[in-house]
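This document opens with one chain alone, in structure tokens, the form predicted on its own.
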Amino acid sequence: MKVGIIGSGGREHAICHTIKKSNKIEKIFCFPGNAGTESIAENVKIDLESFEKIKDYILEKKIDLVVIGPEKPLVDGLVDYLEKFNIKVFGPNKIASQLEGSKIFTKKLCQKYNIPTAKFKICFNEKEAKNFLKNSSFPIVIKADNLASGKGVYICSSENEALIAVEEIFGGKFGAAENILIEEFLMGEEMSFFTIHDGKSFKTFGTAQDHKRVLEGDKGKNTGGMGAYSPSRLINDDLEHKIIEKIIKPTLRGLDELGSEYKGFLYTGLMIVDNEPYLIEYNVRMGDPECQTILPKLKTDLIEILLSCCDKKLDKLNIEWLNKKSLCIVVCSKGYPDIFQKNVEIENINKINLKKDEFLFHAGTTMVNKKIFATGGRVLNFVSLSEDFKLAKNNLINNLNKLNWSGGFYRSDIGYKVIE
């Protein structure tokens, strides 16, 4: 069968990778793809905008099954309009996507079902949100209601940062912005847990932990994501239970009453406190790089798993795991998440010998005369997998060594509580 994977990102390249595993693979097509989708995929140019230039090529290429990566596409509506034409799509329908596309509609959901989140009020201009800063507690967590590419989340420690958040959000960082979202500030640990769903059933999709912030010791700006590692040291049996009765569930039944269903990835970002789950946020697909970090653990035929999905068979599935730890390292350009320069060579990739449990996802790459480029902020993503945790990291440092990029840096504490 034909495979179309729209994306350009680490997670598109790691979907595309293990995809590629599967006997039923004649050919993928990435939608744009990157460096490294390129060896294993033909590459695409085409505007993610125009879903009608995405569904010609489909049609006429006889593709057999799209799966959408990025959020945007999905939040766009791409899912509804490819249906449509009857051409079978891995990922959820418009309203449903908006558990991610709009972080007031998710608070809504959890005031009328009663799901775990912290305190919430919702501003309509500067100067509402700027009165009710003042007679605030801090540290408060202050949001963009839009899609931010995972960028939009301030967390706020005075009054005077928080009004610069405030301010940088109405002043149209994030695209315009009709109102705003100011959270108190849950102390915990965070989590990501995943699952995957056909409509009418789910099964769980491994968990992880995100290292969000650019700077060592979890300091600095919020980016895309530095680094992640698999599984989450705090998941358990009870807590895997409460996430899914008090926060999943209930998330599916509000969704079912707006007349629609969810399919496909569904990733809850959420803080634990005191082994009690509280819904921090939703994303209506794969977390990036935390997809990077769970699919290499993988045993199960993925396009399997996809096509029961989109049949409404995921029940009928036994999803298997390898037992291992794995641990995700970002290489990202310098100067990200500001201002940085592109188009730069990554001369020793081919440098890089993957042993056995050794990945290397693209992100921000290109391929020209085959010299690989750096056109994004987050460019490289090394992944390995191992017994233990501290294994895994020595073998990615090992291979960041060689790999001694001088346009580029990574954090090298990802998965710092998790290592001695």
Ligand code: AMP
Second form
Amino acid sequence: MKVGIIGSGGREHAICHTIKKSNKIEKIFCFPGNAGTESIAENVKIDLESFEKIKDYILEKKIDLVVIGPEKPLVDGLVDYLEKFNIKVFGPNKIASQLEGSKIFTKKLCQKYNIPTAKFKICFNEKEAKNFLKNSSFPIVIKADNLASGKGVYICSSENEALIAVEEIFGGKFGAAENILIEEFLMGEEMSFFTIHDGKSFKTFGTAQDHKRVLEGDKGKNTGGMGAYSPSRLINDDLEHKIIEKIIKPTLRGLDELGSEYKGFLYTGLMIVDNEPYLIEYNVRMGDPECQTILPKLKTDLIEILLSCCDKKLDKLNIEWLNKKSLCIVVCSKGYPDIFQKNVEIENINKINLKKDEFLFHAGTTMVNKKIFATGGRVLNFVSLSEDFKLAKNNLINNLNKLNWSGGFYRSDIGYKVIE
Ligand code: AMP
Ligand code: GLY
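Write the structure block of the form predicted in complex with the ligand for the protein whose form predicted on its own appears above.
Full assembly next; the chain just shown is listed first.
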């Protein structure tokens, strides 16, 4: 069969790589892909905002299944649009995608269904927000409501910092703002919990911990993710049971009552406080780079899993995993997440010889005359599976030393909480 993957990051390269192993695959198309996907798929340069052009291409090439990687097309309703043309597509619809697209939508759902989350207040203008802050205790969390790629969140340690955040958000730093979310600061450890859904039933799809901050020791600015490891050190059966019963099932009930269902990956971002889960955010997709750590552990044919979701038959399938530890280190362009140079050659990339259980997933790369150039902030994802996290990391550092790319940097402390 022919499969189309929408997206161009490390997550999409990992999805391409994993489905390529299926004996059902005849050809993969990647919209628009990167230098990594180019070696296993046909990269198609179509603007992801142009749903009509995407649909025309899918119909013309008779693509049997479409998998959507990033949140933007999901939140904008690409699934609903393609399904109108009888295209089989894996991903949540527009109503369900509000779980990520609107933090306030999710908070209201939490309120209605008693889902554990940080206490919150929605403010509709600058004055109301500033008044509320006068009687608040700090630290406090302030969030823009719309999709802001993780950047619209401020952790404020004083009223002064909070006032600046309010002004920046209402000033339009993350797009036009009609309201703002002010949240209690939860003290605990974060965990990413993944599930896969067919609209009727769901299964767990691994756990991970990512490192969002740019500097070692989890300091500095927020990024898309500098590295990750799977599984999370926090997961246990009791906690998993609580996450499913107290958070995921009530959320699905809420969507059902809105006349919607959930099909696709669901990323539940949690704060764990004394083995109790609190919902921080939902993402309606796999995490990036969490996906790169989880998919290499999958034993079951991913295509079979995705098809069973589209056919509402996930409950008939047993998903099997390798019992290994997985670690990913992301190589970024120097300067990221601020200004960085584009089109810098990654000279030594062909010197990397991957051994069994080692993977190199591309993100912001492009190939010109057989040479690979960095085009984005996050450029390469090195992943290793091993019996323990320390061995996995040593393997990665070996490869990173061989790469020795002058245009980039990486965090050498990924996974420090699970590696002594
Ligand atoms: P979000 O985009 O909502 O996931 O927030 C980005 C990051 O801010 C999270 O990954 C957490 O590290 C942090 N954060 C968000 N909300 C809270 C909260 N209520 N308490 C503590 N930290 C938070
Ligand atoms: N790694 C964080 C995210 O995918 O949103």
